[in-house]
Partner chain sequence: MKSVMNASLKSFLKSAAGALLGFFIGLIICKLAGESPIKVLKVLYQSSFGTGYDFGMTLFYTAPLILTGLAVAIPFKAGLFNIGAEGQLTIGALAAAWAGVLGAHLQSPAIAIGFAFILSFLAGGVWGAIPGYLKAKRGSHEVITTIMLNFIAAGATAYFTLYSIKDPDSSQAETIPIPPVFHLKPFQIFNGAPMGELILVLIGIVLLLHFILWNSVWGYELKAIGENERAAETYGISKQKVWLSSMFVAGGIAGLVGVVEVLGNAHRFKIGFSADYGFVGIAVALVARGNILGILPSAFLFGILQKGAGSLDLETDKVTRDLSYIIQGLIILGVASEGIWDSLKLIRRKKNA
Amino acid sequence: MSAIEFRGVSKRFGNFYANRNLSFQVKTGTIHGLIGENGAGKSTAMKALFGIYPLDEGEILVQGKPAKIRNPVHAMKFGIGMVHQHFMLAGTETVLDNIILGHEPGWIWIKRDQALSELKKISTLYGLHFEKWDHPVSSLSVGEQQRVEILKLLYQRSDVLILDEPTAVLTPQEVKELFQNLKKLKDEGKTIILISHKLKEVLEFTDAITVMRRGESVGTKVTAETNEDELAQMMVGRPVSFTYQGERKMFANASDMKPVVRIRDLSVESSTEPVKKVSFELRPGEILGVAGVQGNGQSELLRYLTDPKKFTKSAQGEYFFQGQDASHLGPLEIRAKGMGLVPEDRLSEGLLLQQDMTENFLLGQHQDSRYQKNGLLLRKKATEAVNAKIKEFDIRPPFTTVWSGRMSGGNQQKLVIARALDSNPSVLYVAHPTRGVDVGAIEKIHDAIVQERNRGKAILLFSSELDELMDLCDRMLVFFNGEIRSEYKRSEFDTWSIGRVMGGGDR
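Where the form is predicted alone, the structure of this chain alone:
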């Protein structure tokens, strides 16, 4: 029997169809993958199922019966819960209060002891062991926050769990633990809908996969009967390569080139990710990768490199940018010297979610002579530039007036990368460039990064995807516990060896 069925569902935003005549089924007690390009309508469809968006056409069936789901509270009554790509938790409140919010036991007084007792039973039943009930959510790791979101759905008696890009910000260990927990939920009869861009994950952990393209379903496959190549072609409409296939220009004297970034004995004090005695050089025409399990100092290093002035009291060591001491500079001053940035977190560091594409494209570039004259913005020229990038990177929806907060995560990322490249920087700091991005867009982004390298740009690439680093980089630094534990040349790249060092072992 189908837990969920979409029949001819359409959802419009103005004249733009996010979903058009969408039809597919999700069987009860299965893990069902939902994949597609950025902007294919996956999240829109699930938000319609969760009651956030009303349908324009078609119907949704729950357990075989038509269900007119008016809002999220109504969806919960149908046993449907959703963990959004960006968690909906109150950071200052405790885990317990976040979970029971809206479902508090008691009338005048909240019976927290009763709720806690029930939650402990739920966590034991489903193998989601948890102890930090009285801790504020802001003190938890990303993986722990996600577990709180799942426990919240189980406390609300959800039988259908929708997870939107659940592994986008998790470490490899947290990903493994998440899917172990999801399999336990499936074994207990829960139905799970998993929105993802990561084909390896859906192939390993789902029972069936529905592929969407431009708002429509192009087919549902039994997971055991398909493969990466077939799914990628269904998503994009053409064959897709999973490794970079373009030209990689060789620089015969690369090692003799003067470094554009030089770090010597850099230490940065931090309560979460201290950096300890780090030294390296970055030269023109190379991609230098930074590998490591998230939380081992890479994030703090990136924050320092882009705004060293902020760390004047907590940092020691040398930072030279383009041959000059940069340890006293702020972000705008380093940008002016030729730095481009793709930040680690596009939402908190890269975008104004309630501003349109043009305004976001101008962030950090308002004083660029191409887009201002005598202190006045040349908005028409900026819009023309944005339209060119929309076409180049296939950003959807293809309208400059769309708020960035209404774009899918992958399309937000493409906008951030397009902006970073627009200023023609000589040095690029790039963090997690393909996080939450579909396979077709990954090809485009990887090609853009390597082409910048081929033009002689120096690129420092931070990524939690080891395959991505091995595919793109000329050298790689492996971080563990705030230190560079090893350096690899491209000819030395080895998944087993690098993974061992990432875990704290010897090379």
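Please give the corresponding structure for the form predicted in complex with its partner chain, as opposed to the form predicted alone shown earlier.
Shown below: the chain alone.
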């Protein structure tokens, strides 16, 4: 029997079909993968399932019966629950309160004891070990928070659990643990839908896989009977390789080159993710990767590297940029010495969403003598420069007057990268360049990064996608708990070894 069945579901926005005649079945008691590129319609399909979007055509069946789900709360009554990519947990509140929210026992006053004993029963039944019920959520690791989310669904008596990109923030080891837990749930009769773009893990842990492209289902495969190449081709519609195919120039004497960035014994105080006694060197013509689970000091390191002046009280250690002490410089001064930046989160740190491309292009360049004279901006020159970048990077739509907030993720990122490269910097700090970017743009962005390396630029690449780092980097630093736990040469790259170090273990 099918736990969930989509029958010819269509959802239109204007003339654009986000879902078109979408049909697939999810069998009860299985783990079912739902894969597709960004914009393939996965999340529209899920929003249709939760009643957030009304269907234009077709129907959805739950446990074999047509179900008209009106809203997410109504979906809960059908036993459908979701773990969102961004957890729905309030950090300042306790684990217990977060789980029972909306289903608190008691009429006026909450009977927390009663809720707790029920939760303990549930966690024993499904083998999900947990004890920190009265801790605030913000004190938990990401993996633990995810477990809280799953417990929340079980407390709400969900039978179908949907997980949206659950592994994006986990180490390979944590991923394994997650899937062991999911398997236990499956054995107890729960149905699990896994939304992902990582083919490897979908292949490893699911029973069946539905591939989506352009709002339609391209087909459902039994996992045991398919492989990565087939799925990739189904997803993109043409044969693709997810590893970088371009030419990689070799620098014979790379290790003899004088470093352009030198960090020694750097410590940064921080309540959330301190950096502890970090040392490394960055040389021209190399891509140095920074790997680690989010929250282990990488973000703070990047913030320090771009704006050490802000940390004069909270940081110790040496920071040499182009051979000069940079520990007292601000972002504009470091930029003037040859730094280009692609920040961690383009929306909150990189763009002015309600301004056009020219205004965005000026951000950080507004003091540059090419674009201002005597305190007055030279907007015409900036617009000319943007037009050139639009051609070079194929940014769409190709009009400088478009608000950056109205561009797709990939095009936004191209604009951010084009801006970073505009001053021809010798050092690039690049963070999460392909987060939330579709496959076509990923190829372009990877290509741009490697081309810059081939031109002799020094690149420090932060990413949470281990595959991306392994693909592009010449060397890799692995962060755990604010320290560099290990350094890998390209020849030593190994997923499981790096994963172990990311989780705090040994190589």
